[in-house]
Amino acid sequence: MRLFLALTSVTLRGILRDRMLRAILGTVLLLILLVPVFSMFSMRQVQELAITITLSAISFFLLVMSLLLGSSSVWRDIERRYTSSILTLPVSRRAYILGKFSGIAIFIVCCGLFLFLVSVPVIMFAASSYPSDVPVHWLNIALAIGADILKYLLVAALALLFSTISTSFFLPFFATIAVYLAGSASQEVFEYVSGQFGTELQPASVAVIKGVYYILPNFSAFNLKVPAIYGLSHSPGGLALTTLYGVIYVVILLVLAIKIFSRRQLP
């Protein structure tokens, strides 16, 4: 346990020292602070536009972080020969992978919470400029950001899985982007082939599409931006199932990553 915590701490410190990540965080932070200016372009829906821009900026930042960190963490250690040195210690490969993911997860969660706290006064200021008939639902906004955090933890786990297979940064990075885009659109494709339009396709094609739908992570299930913007109610059961789905998928991806990395020959 002590070595696992040490690996998590080392991973987290390495992330915090990365100047590029700090620059991206600063850029997104500046964008959020400028939300009241951008929201003025919509005279009738200033509050709604402010929430939309804020949530989109936070979501984009978490996506970039999860892609970069998940794709580069293992690859960078192997490239610099750190992995061979670490694994000579009494550290299992399972602890190494879990320590890497824990450091990434802590960073993503903390960034999401920090950006949420920053967005609160920004949205309040924009909403007070042109009051809306619909009050700001802070719980819905918090749930939307929480769902995004869980979604991008899943993306980070997926990128980490690909990084245990690859010997370069590019394969896990672009493979994760491809899966993310496919998983984001899979719900619409599934509904399309399940409806009347699906009768125009071959049964074998429909079966393949549905099979891929059940294998790919359904990232659209974590999109809670519309209820946050317009103050719509949530189903507690739906939120619980979405959370359970995300947690189970992350666990599966980490188990696969550990099994693959345990069998990998390191230089």
Second form
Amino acid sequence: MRLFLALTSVTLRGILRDRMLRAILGTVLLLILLVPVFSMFSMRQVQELAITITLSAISFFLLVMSLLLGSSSVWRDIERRYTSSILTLPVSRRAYILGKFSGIAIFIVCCGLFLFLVSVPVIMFAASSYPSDVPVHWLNIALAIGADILKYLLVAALALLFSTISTSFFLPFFATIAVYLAGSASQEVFEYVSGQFGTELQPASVAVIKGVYYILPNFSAFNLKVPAIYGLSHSPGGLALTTLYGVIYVVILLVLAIKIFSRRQLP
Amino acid sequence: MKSKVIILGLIFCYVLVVVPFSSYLKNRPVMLKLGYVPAGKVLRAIVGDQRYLTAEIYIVRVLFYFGELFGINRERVAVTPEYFNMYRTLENAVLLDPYNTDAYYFSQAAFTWELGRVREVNSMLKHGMKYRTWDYQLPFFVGFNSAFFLNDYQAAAEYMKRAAELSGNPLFTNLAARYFYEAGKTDFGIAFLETMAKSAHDRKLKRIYEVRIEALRAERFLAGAVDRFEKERGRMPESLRELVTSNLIEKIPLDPYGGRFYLDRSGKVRSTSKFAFRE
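Can you swap the form predicted on its own for the form predicted in complex with the partner chain?
Below, the chain from earlier opens the complete complex, with every other chain and molecule after it.
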């Protein structure tokens, strides 16, 4: 346990030392601070646009972070022979993978919370300049950011999984982007083939599409932006199911990553 | 020394190119300015959770383009707006974010009067009503369009009733009927536009409403003078100029859309601009 915590702490400190990540965080912070100016472009929904831009900026930042951190984790350590020296210590490969993921996860969660705290006064300021007929629903905004955090933990776990089988940055990075895009669109495609269009397709094609839909992570489920922007109500059952789905999927990906990494021959 | 000359030479070349280049960008065709918009259904799948921001970007692009065009037209430079492309962009925007009120508001402002695409606008507004179930403005717009443009008072009453229920303001219930019976169509239009102009935050949009109000007021002024002429002389004036020569009015007001007012064969006041910016 002590070594696991040490690995988590080392990973986290490594992330915090990265200047490029700091630069990206700085850019997103600047963007969020400029939200009141950008939201003035809207004719009738200044407050709604302020929330939209803020949530989009946070979502984009977390996507970039989870992609970069997940994709550059395991294979780089192997290449630098860092894993070889770590694993000479009484550290299991499982603890190594979990320590890596925990470091990344803590960073993503902290960034999400920090950006949420920064966005509160920004949204309040934008909303006070042109009050909307829809009040700001802070709980919904917090839930939307929480769902985004869970989504990007899933992306980071996916990138980490690809990283365990890769010897370079390209496979985990591009494979994660491909799965992310497919997983974001899968719900739309599923609904499309389940409707009238599906009857015009070969039954085997529909079955394959539906099979892929169940295998791919469904990222669109974590999109809670509409209730946050327009103050619509949530279904508590739906929220619980989405959370459960996200957690189970992350656990499955981590178990797979541990299995693959345990069998991998290290230099 | 040599490198300084090269840098200066490059800067000179840049200045030579950048002026015609920016002029080209400013004057390039509308289709290029608004850009190609992929079909909303395809885009929904591609942009993922950034679709609300994408929708707003589309709407702001249309608004900027139209605002710029409006500025050009105020200087009487004839440019035909690409209404179809604008409408398509907004249609895609509401597919991406069916809750976005800017798209509905702008469509109502720009495509009903200018383009006469009332049925399409009503269809877009009805699409929005499925999502913005709390918003009284959408049924208010549909009700107004049904009464003013389509002369469908039954549908108008139905939508005004819905607007009244949502807003808690009973005024909407009999708004269509009251204005039509007591004031007439032009006054109904002016009252509607004044309400819209009052609540508009955006300066460009406010200006669009003000110009429309100015045009309708000029039309009402001339129509009133024609009525007075008919009552006094027992016949219709041959032209609007006759209203001036008979001292009923001092001068024929200017059409803010750049057209010229005239009397059609049925004695109705019309403008060559048809109250729209076009060539």
